[in-house]
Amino acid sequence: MKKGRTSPGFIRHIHPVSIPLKALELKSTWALGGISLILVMLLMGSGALMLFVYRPFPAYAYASVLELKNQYSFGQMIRNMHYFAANLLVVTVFAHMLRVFFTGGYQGQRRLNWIVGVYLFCCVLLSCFTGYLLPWDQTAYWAVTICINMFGYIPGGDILKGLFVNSHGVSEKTLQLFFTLHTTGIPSLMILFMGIHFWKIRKAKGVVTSGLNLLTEAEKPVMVKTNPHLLLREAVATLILVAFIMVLSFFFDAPLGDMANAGLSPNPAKAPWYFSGFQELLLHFHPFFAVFLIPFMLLCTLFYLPFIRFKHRDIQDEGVWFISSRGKKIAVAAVLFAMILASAFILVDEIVPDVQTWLPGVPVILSEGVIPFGLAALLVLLFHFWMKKQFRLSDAEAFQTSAVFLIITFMIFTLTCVWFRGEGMKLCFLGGCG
């Protein structure tokens, strides 16, 4: 084989021979791809071992975690691992997607790379919420309720619904779906997709980095062998990640409540933290605009981003963290200007009444809807319009602007659901909250 060329040879050869030194750098990644990875590894591998005593049937499932828990050796530890490396997998896929989107890493010849990345994440949130259900106590159990009650208040809600649930809700024939696509269906697409992933990341000529592709033939990148500084790089951040998780999962369990219960709904019941966000959007918003509108707008935004063309933004940008310099002050000022906004819009909704009341007769879907999206938006734009022309801003920095301003906002939601709502979902602080 010819220097320079690599090897189609997939398996034998997921890196290059060679990477550029500047690639290494811990800012350019911060090995969250390769962090991901290792827990996805680590999943299949505590997942499997639980196969061996988890049945997935209501009346033995709670019984089967329990027996796991208390006559196997090490069996509490083996869930409390895949239990930590599940909820560390959907905070570190998110940053990971974060440090794409941040750094430029979704333009040009990675556009279908951001893609899959889109479908990955997705197969994350699933697998997780999937997996959620499986040890069938309280906690579980009404959660998945109020996320699968949820397909209700979409178009054709209630055909989805009806895939999850039958007439008593959720059931045998609810676990036993969870379970094959827990095991099974999400798996094989996470495989599938990373298998693709990897590829199109050697396709590109590895990971992002800044400045690499402003260099002519003459000012060749200083290159390093993979073996030994990447691979050294990686078997140690594998050993410091399995460390960690070994001594999180010795410390602390996997909670475990009551064995559910159909009949006795828990106060307040919660969605799982990672769709929190949404659950907070149903206590401001009416629920089509909660769950169905708000999450596709998000969507088609994620899907239809690497296509945007933005004036003043090119190739040359990839690898930059923020765009530029004016980029990151910019950047911190909506982390506060959100962070302020997104409070004392929970505050003023949970104390001003509803519409409804000081203006009777108005439709819910006006009240609870369009009125509160429609002030939502365009608070959003007149920020991103003020930012723009106060700053001036070019498009590419004004958008990644709005951006914070809704991931930081979306943060706010989702703390506020899961630290400081109690009974009643009602909004309280901290100590208070039961």
The other form holds:
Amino acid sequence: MKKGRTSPGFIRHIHPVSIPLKALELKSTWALGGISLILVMLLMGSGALMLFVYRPFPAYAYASVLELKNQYSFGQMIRNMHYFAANLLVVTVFAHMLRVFFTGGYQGQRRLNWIVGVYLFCCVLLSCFTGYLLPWDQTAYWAVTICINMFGYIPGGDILKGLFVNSHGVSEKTLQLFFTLHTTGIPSLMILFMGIHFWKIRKAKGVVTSGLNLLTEAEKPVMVKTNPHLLLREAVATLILVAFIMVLSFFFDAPLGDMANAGLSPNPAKAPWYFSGFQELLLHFHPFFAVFLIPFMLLCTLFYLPFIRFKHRDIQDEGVWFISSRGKKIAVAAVLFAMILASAFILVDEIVPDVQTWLPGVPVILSEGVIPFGLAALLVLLFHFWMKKQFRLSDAEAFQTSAVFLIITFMIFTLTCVWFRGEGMKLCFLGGCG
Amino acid sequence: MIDAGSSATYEPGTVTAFVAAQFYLVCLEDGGFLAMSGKCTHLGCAVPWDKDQQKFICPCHASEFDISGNVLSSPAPRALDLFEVTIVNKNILVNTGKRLERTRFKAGQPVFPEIVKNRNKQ
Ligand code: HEM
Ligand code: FES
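The form predicted in complex with the partner chain is what I need now, so please give it after the form predicted on its own.
First the chain shown before, then all remaining chains and molecules of the complex.
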């Protein structure tokens, strides 16, 4: 080894020789991006192994998953690892996104990388969605049927829908397309985006860390060598994560229902948990709003976020959690507000009869869409401006407060759908959920 | 084309499921026939006929439809789709290739067997 070369060559393509000590602190990143990367690698490994057995045809898919389970040693284990890694990945990528948002890591030279991150997030969700169909069991078949039929409510959606289904609905056409996207299309895109993502992090001289921007030219941050300080941590994190997934996979099996049956929908037919928030929205709003307008607005906000110019926001608070200590306190308040208001909204909507019954003859798009959505939007705006005035928040703090409010609301919706919806999607509590 | 047999075998006010072809043959109280798609108009779940409650109840998001396919309870936006029915010599034929979307049930949708003149004599 040449003198001065401190880590193996290939690592130096990824990491710099030394990094600020501050970036190593757990609370700067919670290591969520790194954990996500390891999970993606686990997914690619376990997925590639399953390709030796899995057959993407409606008549054989379910049987091949059973075969994987019964006739190959560790076949079920590999499938479980794929399943748990995928589910965990949704959590870690989402949490990673929240981390970047709440530490202000989407500004300045990191703007473009936030956009790449949004693409990666979409890829993860699409991976999960396309993978979900592959076992071809009842849950898979009906969840995908419901999701694809949602296109029917989107302008131009019928054309999109036509790409995925034929006159029999979800069929061999859908399975082949999903399989190809799942095993080739989306992984290729992810590799591409991840490459750009990591390259951009280096270009920005590492992750956001509080205070580093304030140092003058003469002051130098405390630096440590990547090898061993960062590499060792990465190795330990990887081992713990892989061990964790393996233990989970050893003791718990990935679910597999009965084989898909086009004539019988299960009751309740629930979406996978990461789409449950939208399924809960569907119970309250016309599908045009629940599965098109609201997700579309969220996506636009995600893309637009780095380009918003907040008054009084400067680089001093980059890397500071929740902008300021006041921002942090108000965020906690927003969490409480959201928990109360969102639960109240769900309960009230369950008890109060539909607008439809008071105003018969009004088109559903108004009674189930514009009116309830308008009311909900009004509530959010009122909250935003009331908090802003009450606590004299800066624009950035007020935006963050409302974002917290909406994120927590969405989480409550998700949990409600997962835990408190029973037969016929009626509200139920603990014992009564069957 | 699916041959559903003789119209005389269906009692008025009954619903018969054709599972493989995914439709219901409904014989209304007045003897008119409807071939109704078994797919919920909300998001496409298979809707079972609940004989006790005399309704179609969707297991997915709880839409309800009456025997003629009209929406009794949202979120379904429109009545169950129809397939084309032709009755030739009391023999019912259903064309599942021809799907008719409708907002609600209207007179004129049901198809009646030809009036048999010497019915009383039978
Ligand atoms: C990039 C992230 C990926 C995610 C988030 C993901 C997610 C999923 C999910 C949620 C399932 C359904 C599992 C179940 O319900 O049991 C699945 C199945 C499957 N995936 Fe992936 N996957 C990813 C990458 C890959 C890759 C790269 C391959 C192949 C090269 C692959 C091959 C498969 C196969 C063959 C199945 C069907 C077997 C089964 O359902 O158990 N996956 N995936
Ligand atoms: S699919 Fe029937 S109510 Fe949603």
